[in-house]
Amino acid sequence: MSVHISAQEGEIADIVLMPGDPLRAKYMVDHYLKDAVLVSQTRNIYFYTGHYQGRRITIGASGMGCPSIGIYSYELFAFYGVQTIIRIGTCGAYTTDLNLFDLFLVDAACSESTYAQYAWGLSADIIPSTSSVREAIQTTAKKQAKTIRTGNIHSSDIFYRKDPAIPAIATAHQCLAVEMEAFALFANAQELGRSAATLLTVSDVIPTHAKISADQRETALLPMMELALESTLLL
């Protein structure tokens, strides 16, 4: 049992799928996992362990932002022996080269966040995901005949901002989209010698203000969920 996760030793699998939203985690468990058991519900952040196609996995939420996923991913890696975390979530496209519903696999995450610097003394403002996990997702996407885009992501600490311009750091690193968690996840994985990846669905296109509607969200994220789940079979 850790400070923020109440699971007992052995109750969390070596691979974790991590959406931001606890309800999205529960949806995945209800629709895809067999023999799922609720192993932690501290702070209403639910973690479930079950089986997908015979592969034992855990699904649990990260909350929003680098501090939140930083806490949960660290405790999973450091205290529960988790080897791989795949974040699954949504992103806002900085460019019209991305469209609503596109699947976006992150190569590396950049950020103005000081998370990596103050947690681990990492001075880099861009951190890569784990190549072996990316390759598993890409291989699975081909098998499922799914098209995925790849590139860098901007992990922002700010959702609402006064200046609507794309931040300079995102431009410098040629980021195609923005979210709020991948940078801290990748920093923890790098520091602890673990594996991490981030797979996202484009939920809005910032230049055109196009957005996935609330009604569309129920089905819009299913291709991403199913790709992440199938990818675990190669890990």
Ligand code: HPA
Given for the second form:
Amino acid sequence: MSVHISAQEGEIADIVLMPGDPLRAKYMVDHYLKDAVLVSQTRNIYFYTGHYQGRRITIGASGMGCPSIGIYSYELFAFYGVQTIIRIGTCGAYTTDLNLFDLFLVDAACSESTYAQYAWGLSADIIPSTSSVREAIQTTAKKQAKTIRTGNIHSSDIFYRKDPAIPAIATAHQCLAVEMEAFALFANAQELGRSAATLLTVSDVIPTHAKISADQRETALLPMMELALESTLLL
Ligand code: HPA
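Can you give me the structure for the form predicted in complex with hypoxanthine (HPA), which would complement the form predicted alone we have just seen?
Entire complex below, previous chain first.
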């Protein structure tokens, strides 16, 4: 057991799919996992371990923001021997070059967050994802005939802000979109010598205020979930 995860040793698979939202994790388990076992329920962040097409995987939520995913991904890597975490989530597009429902595979995440610096002494403000995991997702996307966009993401600590301008760090690193977690996940993976990737669905386009509606959300994220699940078969 770790501080925030109550699973016993051996109950978590070597690969973890990590949506932000606990209910999305439960949805994936109910629709795609066989023989799923609930292995942790601390703070209602349920983790389930089961099988997808014979591949043992764990699915559990990260919560929102770098501090939250920083805790869960650290405990999974450091105390449960997890080798690979794939975050799946949503992002807001900074540009109309991206459209609602587009799949976006993150190359690297930049942030104003002090997480990497204060946790690990990593001074870089941009941290790459793991190329082998990106390649598995790219290969699987081709197999599934899905188009995916790639590029850098801005992992912001802020959802609501006064100034609507795109933050300078996002412009400096040519970020096409914003979310709130990938930077801390990649920092932990880099520090601990493990693998991580982030696959996102565009849920809003910031310049036009276009948004996926509440009733579209149920099905909007299925292509991303199915791509992430199938990618685990190559990892
Ligand atoms: N900002 C931050 N995170 C997000 C957004 C956003 O606009 N949309 C989806 N995740």
